Amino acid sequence: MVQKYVYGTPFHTEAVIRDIKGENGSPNYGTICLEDGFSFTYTLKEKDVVYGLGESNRGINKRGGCYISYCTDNPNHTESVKSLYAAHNFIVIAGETTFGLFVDYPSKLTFDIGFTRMDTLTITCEEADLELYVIDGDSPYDIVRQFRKIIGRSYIPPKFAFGFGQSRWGYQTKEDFRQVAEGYRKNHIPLDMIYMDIDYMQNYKDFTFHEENFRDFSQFVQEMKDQKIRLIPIIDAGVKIEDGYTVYEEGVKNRYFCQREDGSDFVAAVWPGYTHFPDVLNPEARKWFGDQYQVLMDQGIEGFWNDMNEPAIFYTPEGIEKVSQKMKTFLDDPETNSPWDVKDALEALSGSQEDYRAFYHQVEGQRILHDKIHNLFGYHMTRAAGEAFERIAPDRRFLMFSRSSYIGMHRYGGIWTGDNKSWWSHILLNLKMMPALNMCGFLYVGADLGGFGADATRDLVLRWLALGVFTPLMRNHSAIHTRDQECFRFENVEDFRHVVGVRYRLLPYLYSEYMKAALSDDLYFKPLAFVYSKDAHCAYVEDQLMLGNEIMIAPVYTQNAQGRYVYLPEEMKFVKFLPDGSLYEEILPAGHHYVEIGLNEVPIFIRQGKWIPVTDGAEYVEAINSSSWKAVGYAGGEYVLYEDDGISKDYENPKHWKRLNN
């Protein structure tokens, strides 16, 4: 049951899209107090566990952080950060009594949950202006499926997305792409995409590409489509000041930028320098920003990635102007001032809070000051597109996906979890981001394999791939000037196109069950303990997940490690992907165990009385022949294959369901 508590004047965020009725007074859950913003205080019990918020820090299990929903641009996710590029303020408290909040507050939101007080969860904002939604159920599943039913169906992508891709920042020419395509294609390494970042673009304006480097662009989308690889390009949320640049000068002339208290252009410099924002909340400027896209689109473009649209922020004119005032203070007397108040100034420069409280948004006639819905700018941006796709082609999917979300974006594209770095660390908070997302609605994500920041190292990259293997976003990205980590870079190749090739192996099952997950508002990833529910022990184990219906995954995340050790809640087969293109077959029984996993080698655990299909695999998604499967697992019993041409949207056709036989 889900119940909806309206507090002053909310922005209406279309988070949720099914019509609820809000009701009086508080709910039954907590203490609700109004004085000097919002607050919900919940006394938490010794065992409860509190799962949710999607893209965010720490475990599976929240209890004992502190959260805020702020969409931030900070490469540097370490255990103290408290806020990522996402807001997605959805949590289950599960314990003697359970129930979900969901709430729907697009500005600055705190999570304390038992970070003050380990006994005590406490949420928290500025205004009293949400709807808060709380949802009871029969366990945290129940609740989470009702959750979903409630906001949307989630964004399905094309099926060549679920083939594995190649990033890197720094990608300049065509001839960088010519040798990332032929570095695969010679090794025989699968490859569906080569993405473009930023330096594809004319002086990183968006909608436009390099007039030396790109010459003959779509002759070029068209060359790489020949070898079975689909070019994704950024889009930044910057749109460069520049006389004579057609969307500069349509923004400026039809005031769909965001603008600063006086009615002049907001500015903010980013990757081209000085730009202005486009109004994404505004519906006439979110419709002309979308109709961008169709530039790229009608050279040969299929898909497009998102970035930079928390909106990230390097400095504005004011900021500078500040610094400056500084400098000027402390040179006219630097015995007197502190050369620190410098230093602070020049850090703070860099996504200040008073900066996004110095431009507006026009939505519905109103002027809004972005600070107050600054987690939507992403989440608009993206549906920009979204909705640009659908008028443009309705009948086609395109690849989409950001990395700024709210709950709501969920519907028209993925995301992935921003600039991560190539620290172990961060396979563990892959791995733990996964089931939190889909609560959220998000299913088609993935983070950058490998790591974007820093020097990946040939062991890490390997025991990333395999973590990949089961992400819906399956990508390989890095920053420039780290080094070079295309899998064909490295020694023993053979060892990245076995990886590699077991994610084209698993493809047809794996997008079956994010179909099913997708149509019937499932999760793709789940905790041990939303399957395991009357296992308490699965309520602690927070580096296994399941995957479906059928599968266990227990990645290896530790440098050096020659295995792991798993929990097994009831008894499993367990099984490895060998490099030889073999399985290695054991039946393990319930309770712990070590088992020993090599490099080269990508397992699973399969539940007792299941199988899956495997197939031969490929070297690109269209070539996957999933009628050469063969069933691995339990013997005996039935799997229903999802497969249709990957492309259209006739999701609910009957003949798109095929019930197999072991």
Given for the second form:
Amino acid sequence: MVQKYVYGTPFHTEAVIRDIKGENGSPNYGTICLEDGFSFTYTLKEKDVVYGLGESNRGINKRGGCYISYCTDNPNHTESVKSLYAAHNFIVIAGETTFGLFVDYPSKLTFDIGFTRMDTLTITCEEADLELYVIDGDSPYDIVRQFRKIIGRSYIPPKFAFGFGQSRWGYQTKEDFRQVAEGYRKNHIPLDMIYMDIDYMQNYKDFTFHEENFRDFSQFVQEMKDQKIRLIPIIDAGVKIEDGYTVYEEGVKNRYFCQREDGSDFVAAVWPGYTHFPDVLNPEARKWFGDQYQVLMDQGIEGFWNDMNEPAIFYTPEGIEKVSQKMKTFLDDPETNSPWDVKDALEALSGSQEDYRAFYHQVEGQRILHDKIHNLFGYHMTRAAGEAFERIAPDRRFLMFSRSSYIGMHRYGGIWTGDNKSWWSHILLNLKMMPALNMCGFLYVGADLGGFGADATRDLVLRWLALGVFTPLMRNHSAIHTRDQECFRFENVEDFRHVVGVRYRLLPYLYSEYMKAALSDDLYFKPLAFVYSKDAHCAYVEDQLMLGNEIMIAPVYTQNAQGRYVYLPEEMKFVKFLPDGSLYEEILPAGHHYVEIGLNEVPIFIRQGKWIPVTDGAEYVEAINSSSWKAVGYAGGEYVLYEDDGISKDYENPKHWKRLNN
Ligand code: GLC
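Since we've got the form predicted on its own here, give me the form predicted in complex with ligand GLC too.
Following is the full complex, with the preceding chain placed first.
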């Protein structure tokens, strides 16, 4: 049962789309205090586990941490970081008393989950204007499924988006892209997409192509398509201020940009230099911004990634002015003035809340301070694109994922988890985020495989890919000036061919499980405890996941390890995809095991009595021959395969479902 409690005058975020009658008063759990903003306090029992918060730091069990929902562009995801790019305010408290909470509040919200006091959960925010959803159910899983029902169906990408993609910030010319395509095709490492980072644009202007490097863009798109590779360009939130640039001029003329208090267009420095932010909260401006995507669609583009949409601000003219004043004061008298002031001011320049309090949105005739709805910007930028796709080509699916998000955006696109690093700990962080994101509706998810920042090593990329084989978004991406990490750059390329190849052998299975999860508001990734609710040990397993209905995954995330320990809640078949294309299979009884997993092997664990179809694989999605499947797992029983043309939207057509018998 879902109950909604309304406090003050909430902003209508459209996260929840099911009509639920609001109630006044207090829920059955915890204590609400409305004296100084809003707070919800609940005493946790020793064994309570707290799940959720989507894209956030730390564990599958969120206990012991403090998390702040305030979308932030921070590329250093160390253990102490409290805010990442997204705000996903849904948690489930599981224990003697089990219930779910969704706090629909689009500004800064703090979840202190046993951080200040080990036994106390507190959720606080500055203004008591919000909707609090309280969900009762038989189990955490049941609660999640009820929540998913009220927020609407998750985004479904085209099937090619389940292939492998290569990305890197720094590809500048057609030649760079051709080299990548050739590196993959020559080495027979499967590939479906190459991502275009900001350099394809003319001076980082959204919806333009670099005049010299990308002349005849549509021809180039076609040249890649002839090799069965799709180009996926990035779109940034900030629109460059430049006379003669149509997007800028139209936006200014029609007042489609976010404005300062005095009515002037707000200015923020991002990659292109000074920019304006499209007011994507305003339906008219949103439509206009969405329509711009057509420029690229007309060139044959079928997918995009939306970036810098927290929205990221390097600095504002006002911020720079303040810092220069501080510097001047210091330089005038360095003996008496503290150098800390300058250092602090410099550090506070980017993404400052002061800047987020300096501009406004126009929503239904009302002016709303950005800070009050800060967490909705990325959501609405992606909504702009999603609504435009729907208008422009209603029968087709487009690839779309975003960096910043709020619950509700899951209906329009997926997400990638932003600027991680080539650190071993980030493989594990990637794994831990996956089920939490699914709980919040985000099914098409993945991290930058191999790590974005810092230099990757060959073994790290291989181990990370062996996790990426299972994430719906499987993309290798890295930052400019880091070591090249495309699969073909390393020695013994055949290992990469094999690991990425496993994705394609499993693709009909993974796609079917994705579609089952999306079409029935279910989870693709689950914590073990959601499946084995009676096994108390499962609640504490932080490095294994259930995927779909048949398998468990347990990747290696430690350098120089030859394998890992794994916990089996029931008997399972341990299967390794070996580099020669064959399979290693062994039935393991329930309990703890050490399993050996080579750098070039991909392990899965098949649940007792189940089996999955595994095909011959291919070098791109379209070439997979799904009828080449062989059953892997336990003998007997049926598997239901979902198969469609991968691009149109008649999901409900019964002809897509095939019963396979083993
Ligand atoms: C941001 C994105 C990253 C991208 C870079 C340049 O840091 O998160 O993925 O490569 O901007 O566009």
